[in-house]
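The chain that follows stands alone, in the form predicted on its own, written as C-alpha cells.
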Amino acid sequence: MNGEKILEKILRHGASEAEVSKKTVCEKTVIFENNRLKSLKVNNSTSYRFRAVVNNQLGVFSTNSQEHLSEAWVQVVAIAKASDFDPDAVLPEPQPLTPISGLFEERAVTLSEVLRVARKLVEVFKNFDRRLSVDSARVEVVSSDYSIINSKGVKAEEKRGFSQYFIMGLATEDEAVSSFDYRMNTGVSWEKTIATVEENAISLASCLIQSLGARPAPIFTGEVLLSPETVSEFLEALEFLVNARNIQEKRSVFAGKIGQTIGSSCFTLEDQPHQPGQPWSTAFDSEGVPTRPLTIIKKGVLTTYLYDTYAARRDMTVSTGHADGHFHSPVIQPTASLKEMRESITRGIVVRRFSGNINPINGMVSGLVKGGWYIENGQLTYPITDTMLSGDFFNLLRNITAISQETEPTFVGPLPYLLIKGVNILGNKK
C-alpha cells in the first residue's frame, strides 16, 4: 500500500502529524543442529509501523499482516487519543541525507549455494578431529528494503543486504567436555564473507581440542584479556548508560557527566555509521533522522549521549540519529598489538566468552569464564574451567590498559580485545 495515501488517511482521521515506515525482508537460511541438517528455507516478510500525533499525544501501531492495513490509520489515531499528553511528542523535521555506498550486493545468492557453504562449514569442522561435535551452525543471506515517510516532509529509503555464517561446537574425550565456543563472519559481499569459512572452522576446531583438560584458575586479582565477543557485552552496558532516555529517567549514573572522565585515558569509543560496504552502516535511523559519525567517549571523557527526537527535544538539543537507542557501528580506537598485550600480562586470564551479568545500573559484574586460559608471564599456561570473574563495571572502564589493533567479527561489527587490570578472578582455593 502506498505510504503517502496512508499518511493522508491518518491525517484525515484526526492526526496533526503522521509517519509510515515499511520494511521488506528476504531471508535464505540453512541450519544444522546436533551435527544434522535441521532446516533450509526462504522467508519473505513485510512489516509496517505507523505513528500518529494528536495534540501532542503519540500513538504507535505495528503490524506484519496485510489484513490489518485497512484499519491501520484508525488504530493508530485511536491509540494516540488514548495516550497521555506530552509536549515533547512530535515527529522529526526533514534533514539532508548522505547515501552510503556498498550496502547492498546485486548478485542473487541461491538457496543451493547457501546449503553448499553450510555443508562445507560443518564438514571441515567435524573432519578436523573425531572428538568434535556441532551444536549448531547457520548460514544465511538477508536482503531488506526500509522506507519511511512523515507528514513533515521526511522521506528516506535504504536497500541493504548481508551474508552471515555461524558455527558453535564442543569437544569431548572420555568424560572430559570442553566449553562451547563459536566462530562467525558477516559482510555485504557473499564471496568475501564465505571466503573465511574453512579458516574459521579449523580455528574453532583447534581451539576446542586445545581446551580439553581445562581446570580452575587460582583465586587472585589480576589482568583480564577480554575477547571481542565479551567486549560486545561490555558495549551493551555502555549503550544503556549513554542512552539519553535513560539519562532523563535517572536510570544511568552518567547523568550530568558530559565532559567528565568516566573511563581510562586510553579508551576512545566512536560510532561510525557511514563506513561504505559495512552491513552495520546506515544513512538514517528508524525515524528517518540522518546518522553521523559520533565520538561518545574520548580518552576516557564522556562527550555525548545518544538521542532520538523525543529525548533531544526534552534536552533542547538535536537528535544524534539513534532512535533505536543502540550504537550503529561501534569503533574502539586501538593502542597496541594483541601480541604486545598478551606478553605484558604477568598474571591473568583470557576470557573467550562470558556467561554472567553486567549490570549497568549498579555496576555489578559477575559470571563464569567460558573457553578461557590462564596466563603467566605472557604465556598461555592452561585452559580454565569453573572460574568466575567479578568486579565493578565503572572501575573496569577506568582500568582499561590497552586495546588491540586486531579485531574479530561480532554480531555488532568488528571489535578489538580489551586488557583490563585489577579484576577479581575466582577459581580454585588451592
Partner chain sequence: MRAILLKIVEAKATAVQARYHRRRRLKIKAENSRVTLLSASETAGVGFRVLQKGIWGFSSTSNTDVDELKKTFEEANQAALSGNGLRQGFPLVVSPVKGVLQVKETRPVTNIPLEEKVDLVRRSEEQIKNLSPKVVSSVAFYEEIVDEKIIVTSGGTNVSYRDVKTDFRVLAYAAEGSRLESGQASVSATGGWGELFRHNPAEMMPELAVKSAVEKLQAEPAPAGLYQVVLHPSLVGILAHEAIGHTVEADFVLAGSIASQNLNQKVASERITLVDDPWPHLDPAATGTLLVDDEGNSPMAAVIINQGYLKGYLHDMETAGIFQVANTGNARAFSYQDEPLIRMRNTYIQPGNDAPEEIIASTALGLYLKGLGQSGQADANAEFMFGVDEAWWIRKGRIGRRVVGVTISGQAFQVLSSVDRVGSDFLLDSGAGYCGKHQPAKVDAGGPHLRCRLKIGGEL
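Would you mind giving the form predicted in complex with the partner chain, to go alongside the form predicted on its own above?
Single chain only below; no partners, no other molecules.
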C-alpha cells in the first residue's frame, strides 16, 4: 500500500491533516565479546509512522507490520481524538529542499567483509600487548531509505548509509585494572571509514597500557583539556538549553537570552547539516522540514534556539528543521592547535572520558575523570584515577580559552578538544 492512499484514508476517517513516514533499514553487524567472535547479525526492517490532526488534536501511531497498516488510520485518528485541543498542533507546510550529496554508497558491503575488518580490529589491538582485553568490538554497515509525505504537500525522501566500527577495551596487570576506553569511527564510505582501523586500535591499546598505574590527581583549581568525547557531553547539555520547547516551558535559563553573551568570545557553535558525504548530514528533519546551516552561538553570543514546527508556531517564527531536538552535525570553530593548547597548561588535567552529570537546569557539573592525565608546565606527568571534577556549567562556557583545530570522531560527529580554566579538581582527598 502506498503512502498517498493511507493519507487519504486518515483524512477520510476524520482528520484535517495527516502525515505518513516510512523507514526501511538493512543492517549487517559483527560482534566480538570478551576477546572472541560472538555473533554475526543481519537485520532488515520496515517501519511506518502516522500522525493525524483532528480539530487541532494531534495523535501518533507507529507500526512495523503490514498486518497493522490496514487499521493504522483508525488507530491514529482515535489517538488524536483522545488528545488535547492545541492551537499549535499543526503539520508543516511544504518548502523547497536542498538534496545533500554523498549520503549513500552504492557498493554493497558483504557480511564476510564486515567480519574481516572486525577480526583485524581485534587482532591489531590484542597483539599490541598481552595485558589488553577486548570488552566488546562491533563493526556494522547500515543502509536506510526514509520517506515522508503529508496532506499539505510535504514530500521528501532520502537514501542514506554508513559504516561504523567501535572497540572498547581495558588493560589489566596483577590486581590493577584500567578504566574502559574506546575508539570508533563512522563514515559514509566503507573504505575511508575502515582505513583508520589499525591506527585507532593501536591508539587505544597504547592509551590503556599507559593508563596502568594511575593515581589520584591533587586537589586544586586548574585547567581542563576536554577530549572530543567529553565535548559531546557538553553539547548534549547545550542542546537542552537551546531547545525552543525547553525555553517555552521555562525549563532553560537561556530563555530571553538571544543576543546576550552566554559563553567565551572564542566559542562559536554551528550546526552544519549540509556537509556532503557526512553521515550526520540530512536535507530534512523527521517532519519533512528542510534543515539549514545555523549559527547557534557566535563568539559567545546566543543567536538562536532550535525549533520544530510546533515550537516555531508558538513563537510565531519558522522551524529550523530540528524536529528531533538534536543538533544534526555540530561544528565548533577552532582557535589553536592541540599541541599549543597542551603546552599552554601550567597546571591541569586531560579528561579522556567524563563519567558524571552535567545538569543543564541548575548548571551543576560533577563527576569522575576517566582515562585522564595530570599536566604540569605543558607536560603529561602521570595518568590519573579516582579524581573528580566539578564546576558550574554556565561559568565553564565562559571560561573556554581555546578550541583545537584537530578533531576526533564521536557518536555525534567529529569534534575538537576544548580547554577550560577555573575547574575544581578533586583528587586525593581521603
